[in-house]
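Encoded as structure tokens, the following chain is the form predicted alone, with no partner shown.
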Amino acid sequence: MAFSEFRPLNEKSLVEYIKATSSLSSKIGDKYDDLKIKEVGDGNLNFVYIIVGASGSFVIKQALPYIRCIGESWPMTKERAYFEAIALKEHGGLCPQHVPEVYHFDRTMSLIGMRYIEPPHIILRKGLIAGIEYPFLAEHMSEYMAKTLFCTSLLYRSTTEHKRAVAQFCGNVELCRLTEQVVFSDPYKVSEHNRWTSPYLDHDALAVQEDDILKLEVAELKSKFCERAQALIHGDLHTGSIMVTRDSTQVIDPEFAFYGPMGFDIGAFIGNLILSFFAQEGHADQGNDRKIYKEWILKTIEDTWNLFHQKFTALWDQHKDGSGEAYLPAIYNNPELQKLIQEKYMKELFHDTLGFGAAKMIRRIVGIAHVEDFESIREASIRADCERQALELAKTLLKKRREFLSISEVISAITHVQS
């Protein structure tokens, strides 16, 4: 067999490995004569290609033991495919509407295949700086995180279940140290790999740097995210992993999935809408001033965190007498009782959802990895005075994010600032 071994496939040996594997060539019905294969990674890790035949498709995703936008220079584990396979498998068998299926996996060559999905399904975050509304986003997202996050928990699960699922993840220690550093460390501290749209933030910058009390607070959340197996989190989920249509969504890219706090999931999905809120000034223009799309992305804020509420307390109620081990039945048998640990309990995860919302918008503006809502806008002035707003209602949430009650309360503080 040519692929005992790790190696980069291109479009002609992809073809043959096609050919080898019965589970992928079966989706084009075994015929070659006309099969269109386009290589679409976004050029940061991996080699991403979609393969169209007359009679079905697919998507070959591949992992490269380096990242790949740098090359060989910076290592990389390939060994997160692995991860990124188990992560659909699991999620997938969760939320099926909203994760694509799996069809086949070779860990030698660090490889998944899976659902491609068709146009017109884009990237949210570019339909977000388009200013494409979608009226099902907050419902499809909140159902997502509901399932996945409630379902991969000890709420649901028994301790000895969750601890074999978290030692099976705990491997992800490469792409879980890369979060770390770029989330929780290099945006506090002088660090080569910092940028930001300079010389109008250089002050901002160095005011996160010289912040002792949002040290404190990100030293908090840090040691949250490394020591809290909470739940089955996606890792990364903003809202360039998530692909939609008017009335699909579908989340994509768990490749930094590992057990840690929810909030880290429902924050950086948060977060990264309330960046594209306050992007939208930089692409506002005489024929749109995106006044009316502004308030649909405080809409869509509002809902995703009431309906994951919702959502996540009404299967919590559902399971209340089932396996999960957190709040056994035996102690927790009353109705007042059960009402006070889940206020307690909900009250947490939306203060930690505020706080690492807020660090994740914060490395968005002054660390490595900046997003396209606030790169898209050409005149740097502009592009400052929004991220300047971002970064000060981020920090805002990050210090302060126990004495917020509500998410309407955050969606106050969000129109304050721009006020």
The other form holds:
Protein chains: 2
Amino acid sequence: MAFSEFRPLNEKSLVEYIKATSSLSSKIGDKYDDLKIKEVGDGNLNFVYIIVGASGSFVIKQALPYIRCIGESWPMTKERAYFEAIALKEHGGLCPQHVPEVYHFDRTMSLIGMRYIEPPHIILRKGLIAGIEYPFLAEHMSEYMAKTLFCTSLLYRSTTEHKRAVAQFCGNVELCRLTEQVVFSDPYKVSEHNRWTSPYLDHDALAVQEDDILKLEVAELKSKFCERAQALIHGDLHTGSIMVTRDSTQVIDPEFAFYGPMGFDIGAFIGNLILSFFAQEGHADQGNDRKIYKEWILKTIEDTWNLFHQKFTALWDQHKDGSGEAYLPAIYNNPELQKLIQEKYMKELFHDTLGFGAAKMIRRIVGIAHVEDFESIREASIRADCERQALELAKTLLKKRREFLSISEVISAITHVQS
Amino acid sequence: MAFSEFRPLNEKSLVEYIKATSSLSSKIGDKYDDLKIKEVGDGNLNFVYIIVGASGSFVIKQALPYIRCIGESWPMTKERAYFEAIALKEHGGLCPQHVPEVYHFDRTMSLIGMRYIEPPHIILRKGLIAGIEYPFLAEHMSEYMAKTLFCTSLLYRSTTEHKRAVAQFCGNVELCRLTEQVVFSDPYKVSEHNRWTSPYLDHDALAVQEDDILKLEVAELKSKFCERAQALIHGDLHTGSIMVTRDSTQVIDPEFAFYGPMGFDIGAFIGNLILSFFAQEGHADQGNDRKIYKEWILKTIEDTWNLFHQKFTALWDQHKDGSGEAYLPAIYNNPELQKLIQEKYMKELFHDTLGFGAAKMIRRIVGIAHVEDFESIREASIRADCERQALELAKTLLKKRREFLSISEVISAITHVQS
Ligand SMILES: Nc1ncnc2c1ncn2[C@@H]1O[C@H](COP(=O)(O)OP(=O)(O)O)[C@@H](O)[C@H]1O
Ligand SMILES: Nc1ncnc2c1ncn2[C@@H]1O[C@H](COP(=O)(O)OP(=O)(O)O)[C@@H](O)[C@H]1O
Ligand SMILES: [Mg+2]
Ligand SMILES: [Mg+2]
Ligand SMILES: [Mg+2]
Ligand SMILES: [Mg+2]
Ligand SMILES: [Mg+2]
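Beyond the form predicted alone, can we have the form predicted in complex with a further copy of the same chain?
To see the whole picture, the full complex is given below, headed by that same chain.
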């Protein structure tokens, strides 16, 4: 067989690969004359090819044994493609409306064939920078998170299913370690990887490294990340892992998936929306002061949590007599108790969400990987002002998260920092 | 090979097995004439044989595919022997003074050959019932728990080592499920397995099943038990899993081992000492009112936690620049911060210990498996009085554990209930 060993593909060898793979060749009716192949990976970790033929299309994603944007000097297991594939299948089975279908997976080649999420879909982050409103975003993302998180937790699964799946995803340890380093460690210490808008934020970056209370809190979150197998989380659910049109929301790129704390996913999404909010000043111009758009972002944050809460607890009510083993119906059999349990659970999840969301914000401002929302603000002093506001809010959220009783209090805190 | 398939051994076939197994036959100098074999399993889960020859001895423990004390009607994987063997080796490597050496393990036969813990060693629970003081018990048990728990946690291990080990022990799910059922579920619902000293405790048992706050708290502990992979815990560390003489303390029977919350082990030990304390009234007689002995038990409880705290944090200080990945030295590099972190960690661990300890006490009074400390009190009304005091204390500990700031406050609560 031509591809019995791993090898990195290019636009040419890809055609040979497709010809040899019926689940892919059939998608394009086995016609290669008008085949269009384009590499579109945004240069982050992996290589992504769009393949469009006369009668069909698909996307090929291949992992190479290093981090693409850094190069071979930072090795990273290509087995991540395996975990991405099984997470796509698992989450796709639970929420097919918002996850691309996997057509093909080749573990040897670390290669996934999946549905091409066609234009006019764009990466959500780019839409947020352009100031485009997505009226169904909160609805769709809360649906995706509620279904994938609830249904992979012990609220829905038996201990037996849970432990089997936890064991399997323990194999994705290299990607977990990467998160541990870039989210929970590097921003809080001197690291060659860290960067920030210098000199403007020099003082702020140093302050993060010298803030004992912040470090104490981030340690608690890190230990939850490392030890708590609550649900199969996406693991990298920022606004660059979501493709959108006005009516459609598609979640891609779960290569960091493992059994971890639910708040890490919800926090990633909400935290990145907050970053987008604070970046808006930098994208305002004479034609658009972004004031209305910022209101929409705030509303989307608020709706996301409230709808998530609603959908998640509705799933819980619906399945409370099912096979989930966390709360046996024979024990938690009365409505008042059921209500108490849910309130306690959702309160802890809310505080986890704020904590993890804040940690994800901080690392995007003073850590290795920044976000285009800020990076695309040309004027450094304006960018720094935006980033500083986001950083201040994140520090407050991380340190005082337990004092927030509702998402509307978070919205107030956001608008307060900004004024 | 004669033993290429699983089969339950008996005192006769055991000799054939030993003859065919050099790691065992060599222990007794391959001499079978004066061999003494005795089954000593206390009828709980497994079969345990003591083998004593002219020039040596050992113990054989075999797991059958059901729970011995219940019978074939309650099937239970015999793979538990595998997890017991690897836990014995892991914990034995970390704390050889307090764990019997494994001479031989046969996965097919679910059979462990290990050091014979010779007389005058007896099971600690029996010593406690007899009113015997063990002056080094707190010292030894705190040493065992500090070493085994610290060294299998992320305070000592890398994420890579941790996740590999977590995955391996996810396989011990059947035993985890048994704990979930008998500790965290059955006592809080109507179950054919539950029993208590009736009619005396009828009201008390019912009250447990109707106490919403208690159920709320036990749910939190259960989710920690199911989700939090903090360290390789023994999983069944009651006073029946410890063999003692005045100067020696040996921990056996870790077949429930898996990566779970540390407090489950510390709580099991301390909770069982508290049960023993409340049982003493029932063992008092004209010759011995057990007053002094009860003081010794209280002191042992207090010393256990305080010494554990001391040894655990000493290990932490000693290894703070090691390969443990929870708190990187580059971040947690100053003494005040190091102190804050340890205080936070130990406080949570203390409250976990009280919660799990209380849950273990409750299940021994109103659940399926009772303890000999109470069972051996002949007079039911006296037994019920002892049990009721223990139950009251346990409920307080479980519900108000976060209000206890030190072990001495727990001791006060114990003496308060009793008066
Ligand atoms: N199924 C898909 N359909 C269309 N475009 C895709 C698809 N998957 C990825 N892409 C494009 O490729 C880019 C990189 O994909 P991603 O999965 O995020 O890779 P990486 O892991 O390298 O970040 C995305 O930002 C998106 O533009
Ligand atoms: N290594 C040993 N040396 C001496 N006696 C032992 C040893 N292991 C077990 N025993 C005896 O056998 C009994 C049952 O052993 P245990 O490991 O607790 O089995 P089970 O899992 O059935 O509870 C113990 O209470 C103890 O009396
Ligand atoms: Mg991210
Ligand atoms: Mg991506
Ligand atoms: Mg990716
Ligand atoms: Mg035992
Ligand atoms: Mg046992």
